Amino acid sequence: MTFASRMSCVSVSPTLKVSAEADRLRRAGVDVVDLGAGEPDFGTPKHVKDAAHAALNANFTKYTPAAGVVEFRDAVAHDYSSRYRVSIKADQVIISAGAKQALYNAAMVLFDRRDEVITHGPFWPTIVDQIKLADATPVVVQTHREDGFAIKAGAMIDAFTPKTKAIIVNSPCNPTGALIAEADMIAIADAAAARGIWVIADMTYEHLIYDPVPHNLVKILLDRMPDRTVICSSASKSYAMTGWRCGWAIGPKALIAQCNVLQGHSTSNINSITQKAGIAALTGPQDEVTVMLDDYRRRRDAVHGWLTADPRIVCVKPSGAFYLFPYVADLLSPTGIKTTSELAEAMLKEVAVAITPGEGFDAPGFFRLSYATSIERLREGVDRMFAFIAALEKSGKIPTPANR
């Protein structure tokens, strides 16, 4: 069969493969434990899950505006005005579904065959495989291990050339987990505005910081440029709501209304149900949020301290998100396992334990590790993966620990 050129410049998301396998061996009565998902284990808020109920007993089941109702997109625009001490209306925001959804939007409506877009690495997929659905060619700064993924102003305004059309920063970071310090988005949003680029933040985990360090994006970013700026999250990492499809962008209101004509051509509105949960979600109690927040940080320590145990896996402990991004070079060999693709692989068939390969990431020799599963079996998914490195150990695969 012959499809379009544009299919041949993206692949099927990482992520989502390593989901399906390991869906696939559950479904076979494998145990598989999974450390691979992009979703927390928690259930969506019981006041969220009401708000649905109620719209279904209301019969609120027909078609809303595209752009989605505007009582939610003044949730949101309330939201952010309040949180982030900046002034956005209704107008500015549209309804979508998922960050994914609101970021293909602005790829669409601003991107064109020759546009450079800059981004920075190790980097979610779906970003970079966007930018090329959109025509545009992708630039990729990549941050380090060595000083815990930091995103430089320095780089990315160096990367600028008479080509480049935005940028687009995510933070917290999916996979790293690292969040961009205020100083370098000022820098940034500076040298963007002076030279007509927009700055594209997707800011999807952004209630999942754990210390109270300065990360206000939106503010920073809207000061300097309002009429580049787009804003892209959504509810679903915060509230536990993946499966709601539930998100949203902000920018200017030229740019939201192409955003506007460009869904309505494709999904139109999201769920009708889902955006009355949606409003619950912003509008309602926020201790959940704060609760799930807390369990995630108990978890990442307790993961971080058991992988780091071994001296061949080094990993950065991340400021947000829930992802861990261990380096296991160390495990890799010319004559064993190669690459943490095989590595994720060979987990998956021999110990039932799914990770996502740092390949997926542009990060060969990283793994991504989710840490959005209980405690228990985040235990028992690294005693399994412990024992299939001994296994390697054993087979001589993988040389021993210079310290055992």
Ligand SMILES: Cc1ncc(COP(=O)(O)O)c(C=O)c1O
Contents of the next structure:
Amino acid sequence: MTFASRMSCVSVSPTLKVSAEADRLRRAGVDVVDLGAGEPDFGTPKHVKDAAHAALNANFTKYTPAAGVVEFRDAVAHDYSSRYRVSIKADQVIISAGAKQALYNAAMVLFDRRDEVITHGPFWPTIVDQIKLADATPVVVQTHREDGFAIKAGAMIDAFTPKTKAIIVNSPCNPTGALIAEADMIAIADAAAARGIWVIADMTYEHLIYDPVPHNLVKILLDRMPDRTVICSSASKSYAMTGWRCGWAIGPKALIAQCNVLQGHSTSNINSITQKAGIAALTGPQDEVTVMLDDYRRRRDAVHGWLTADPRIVCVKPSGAFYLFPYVADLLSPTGIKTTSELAEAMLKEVAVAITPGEGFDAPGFFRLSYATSIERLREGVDRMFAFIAALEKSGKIPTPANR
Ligand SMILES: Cc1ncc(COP(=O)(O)O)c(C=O)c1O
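Shown: the form predicted alone; wanted: the form predicted together with this ligand:
Now the full complex is given, and it begins with the chain already shown.
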């Protein structure tokens, strides 16, 4: 079968691949500890579900405007205006099916063949694949574990060429958990503004920042380049609403109007009931967001401690999101398990623990572990992982710390 050529440059998301295999095993009756999933284990807050029930009971089940009901666009505008001390209006907001569609709309509306789009790696693969789907060329600036995966303005600006159309910054970052420092965001924004380059900020994990560090990317960007800033985010991670498909983009009116045209011809409005739930999430009590954040922090600290007790597992403590991204090259060898893909495959097969190999994030030698699961399951997963490592060590497939 022949498919459109654009399909040859993208592949199945590796995160989805792992969860599909874990799911297959689970359905076959295996007790899988899933540390691969990129979604909260918490339930959606009750008041949000109540709003959805009320919408359903009131027959709020028809088409809405493609960009979402004004009440929701207003709620997003108000939420960002007050949290980030900026002034955003409803006509600068479009409601989309998750941050994923918000980012996709922006890519399709902005990027052309021959455009270059700069982002940082290790990256969430969809960012790069969406650039390719829009026919543009991704330019990846690598960040490094040695300095906590810092996203450095200098390196990003050095990658500018006359073809640079946009920069995509993901902070907090999936998979590294790094935050871009405000000073770096300022330097990037100033340089981008001077050259007419767009900045797209993927802020999907914006509520999952563990320490009170200044991180007002919205204000930095809107103060400096209101005409070339796009903010994409969603209710998915902040409010434990991944399945509802509830996200948004904030940008200049003209760009949002173009996203509206595109969305109007593709998916149209997101689910009407989800929109009512989204309004309740943004305008209702926020205490559950804090409860979840506190729990993620406890899990992060615990699992980080357990893993790094083995000197072969080197791991930056993440500042945000809910992933650990350990470097495990010392567990690999040319005669045993050679890559983190093989490691993940073997671990799932042997001890039924699902992790995501670094190759999918353009980061061989690393794997991603999601701690969006209960502390008991995390403990069980790490115990199984260490049992697996010990067994491989015994059989000579993994170098022992002593003979490295
Ligand atoms: C960095 C990043 N951006 C965007 C998304 C998309 O999330 P959603 O479409 O559920 O809002 C994800 C999901 O995992 C993500 O990790």
